[in-house]
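In the block that follows, a single chain appears as structure tokens, in the form predicted on its own.
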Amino acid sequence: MSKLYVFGIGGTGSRVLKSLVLLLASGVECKMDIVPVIIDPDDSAADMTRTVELMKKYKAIRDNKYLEFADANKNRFFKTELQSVDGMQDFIFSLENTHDGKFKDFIKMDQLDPSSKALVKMLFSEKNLESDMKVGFKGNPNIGSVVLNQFADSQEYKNFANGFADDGKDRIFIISSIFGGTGASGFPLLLKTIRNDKNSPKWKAISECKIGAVTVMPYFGVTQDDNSEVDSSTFISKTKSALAYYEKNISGNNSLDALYYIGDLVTASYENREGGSGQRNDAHFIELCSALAVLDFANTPNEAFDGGTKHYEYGLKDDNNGNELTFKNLCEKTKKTIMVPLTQFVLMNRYLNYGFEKGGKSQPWAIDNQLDDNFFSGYFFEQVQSFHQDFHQWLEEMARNKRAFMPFDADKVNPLFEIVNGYKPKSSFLGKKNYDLFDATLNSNWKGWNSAASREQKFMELFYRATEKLVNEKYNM
């Protein structure tokens, strides 16, 4: 299958990748394999660390020795393959000379002649020069644009280029914010490198491929801290400057095939953390929408992007309570894309957290398929449970953020099928309800069942088929 290389730049890039991976786990359709690449000088950033760990769990669950996605299998959970660039550790594009030292050390200022030093001091403030790059560029794209010029010369970039297909089917997508430092500087530099670096391997295929991007405008602020270099009062002015640059140098010269804009006037407020392990923001609906931009690009045929840069925005059906969104606030295209897969995954999540404790191991669906204590204490099931914990936390974080996205009552245990906000479940004709109905559905006599499949395959197949049937029977989606 063709590949979509998704470059997530800075903290926003990591958070959008996290939403993308969770959507893919639920079975949302993606017509390309995904190759995530994180670019962030802050190698201890909590948001990046959480995303990397999530992607590692996804790959462990989807391992070919566990799951197969042949036509005979119905399961779509974890169907999209996550690949990594050869030689790239943990999906991270390593930036050299940014882990220790100040910006003035990176540019070797002490080795410059007097006239060059004078020029540098005109271009960068004393605060810029003294900036510690260990935790990123802290809202300073002028610093980022210098540091990130190393793209083309890195071994990681050469490895990425070597893996690019010559058939014109592979694509690239870039995720970045427009109001910070790393994303605002990294996006245009990476795009310029891709389109213009004739020395890179496979340059012709890369320079002519379809490239999309989502540029995330301000959707949160940070508390004022006079000792911090991050000041959210500058976010709007930075956004305006960057948009003017993009209009001339990105959209204006058609170096991009599709540009998705997203932002929100309803802004959350986060604690002012310049980076590192303290920079751990709650998941946000804007990041989910940005992940949908990646999927829209992946699922759109090449010819749709002919004729210059296409621009896209995301809209909502607002109502009197627009600060608390459910599925009913989404347009039909989005609902068709995510509503059923997420609902199936949520039902599986609730069963694993609550129904399973009430005797799941003793049910025929488990016994007949040799899903015994060894299976439920094994590595595969451990990874599935851990992944579902992350999924549940993601839903909780979006529900408490501003603006809140709360399609589910994620903490509801009973009645189970009242978990989808705004959708009243239909009554069951079997006389069973809640987890008893779930067990009865898991115990169904499934047609086309592969009795020779691995236990892991049977487990995932059972839960996909059962949740698909339950969603069809319970809701008008």
Contents of the next structure:
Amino acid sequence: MSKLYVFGIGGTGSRVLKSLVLLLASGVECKMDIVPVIIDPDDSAADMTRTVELMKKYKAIRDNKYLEFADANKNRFFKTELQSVDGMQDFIFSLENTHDGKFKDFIKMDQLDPSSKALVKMLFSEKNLESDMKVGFKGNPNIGSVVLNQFADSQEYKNFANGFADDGKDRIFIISSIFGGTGASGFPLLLKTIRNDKNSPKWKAISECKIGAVTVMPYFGVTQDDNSEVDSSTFISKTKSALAYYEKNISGNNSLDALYYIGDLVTASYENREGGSGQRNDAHFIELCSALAVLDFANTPNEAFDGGTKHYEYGLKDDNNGNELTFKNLCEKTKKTIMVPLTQFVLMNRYLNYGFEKGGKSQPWAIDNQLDDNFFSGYFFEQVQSFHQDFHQWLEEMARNKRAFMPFDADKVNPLFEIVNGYKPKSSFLGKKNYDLFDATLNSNWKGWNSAASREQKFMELFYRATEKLVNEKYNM
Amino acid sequence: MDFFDFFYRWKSFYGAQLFEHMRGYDDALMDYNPDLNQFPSLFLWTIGIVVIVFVLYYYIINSPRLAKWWHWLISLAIVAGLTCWVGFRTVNVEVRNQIITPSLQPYIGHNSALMFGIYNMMLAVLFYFMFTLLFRRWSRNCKHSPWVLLKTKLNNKKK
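Having seen the form predicted on its own, I'd like the form predicted together with its partner chain now, please.
All chains and molecules follow, beginning with the one already shown.
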């Protein structure tokens, strides 16, 4: 299958990748394999760490020795393959010389002649020059644009280029915010490198491939802190400047095939953290929409991008006056893409968290498929449970953020099928209910059941088929 | 011996005279009156209870939440209780109303009724156990109650 290299730049890049991975886990369709690459000088950023951990779990679960996706299998949970660039550890594109020292040391200011020094002082404030590089560019794209110029020289970039297919089917997608430091500066630089680096081993294939990008405009602010270099009052002005730059240098010269814009007038306010492990923002609906941009790009045929840069925006069917959103507020296309997969995955999540402990192990679905204590205490199940905890947390975070996205009642345990906000489940007076119905569905005699499949495959297949059936029976989606 | 009498042939447990009475012995005829033979109806009641509880547990309620061995034991206890009561009551009513043929009356009392109830219960338990062995495999949710099906055990061992 062809590959989509997804570069997530900065904190927003990591968070969008996280949403993308969770959507893929739930079985949202993606017609390409995904190769995530995180570019962030702040290698201790909690958002990045969380995303990397999540992707590692996804890869562990999706491992070929556990799951296979032959035509006979119905399961779509974890269907899309996550690959990594050869030699790239934990999906991270490591930036050299950014871990220690100040910006002025990085540019070797001491070794510059007086006229160059004077020019540097004109371009960078004293605060910029004294800036500690190990926590990123703290909202300063002028620093980022210097530091990130090292893309093309890095071994990771060469490995990426070597792995790029010559057949013109592989694509690239870049995720960045426009109002910060790392994303705003990294996006144009990366694009320029990709399109113009003639020393790259696969330059022709890379320079001619379809490239898409989502540029995330302000959707959160940070609290005012005079000691912090991050100041959200500059977000709008930075966005305006960057947009003007993009108009001329990105979409203006057709170096991009698709550009997705996203932002929101309703903004959350986060605690002011310059970076590091303290930069741990709650998941946000905008990040989910940005992940949808990646999927839209991956699922659109090449021909659709012919004839210059295509611009896309995201809109809601109903804004709900800036209040919390549910599936009902989304347009049909989004609903069609995510509603059923997410509902299926949430049902699985609830069962594993609350239904399983009520005797899941002694059910026929477990016994008949050899899902015994050995399986439920093993590595695969441990990873699945851990992944589901992250999924649950992601939903909780989106629900408490501003604007809140709460398609599910995150705290509802019972009645199980009333968890989808705005959708009343069909009820039957005498039929089985709640987790009883879930177990009974898992215990169904499935047609075309591959009894020779691995236990992990059977486990995932069972939960996919059962949740698919339950969603069909219970909701009018 | 009739088909139904066969199931109650261990008469030493509850008394040979009661067996004769239940089979329909009539002093006036000096023989068995087939119209008074209570074994067919009693057996059908007993088997009926077994079948109803079995079908209810395995195929109608058929609940994943009631698939533990002790749930099966509860269903067995229900069968045992009901069939014991049916057996006891059948005899006890006749003892109380003195509608037992005179030659057998001195030998049949409330104790015989109780022992007969227990016998009927054991018969029912035996049938319930046999039904469980033979007919539970088609139950979607309770087929491994009270223990895992032998076929599944062998299949899992093979893999």
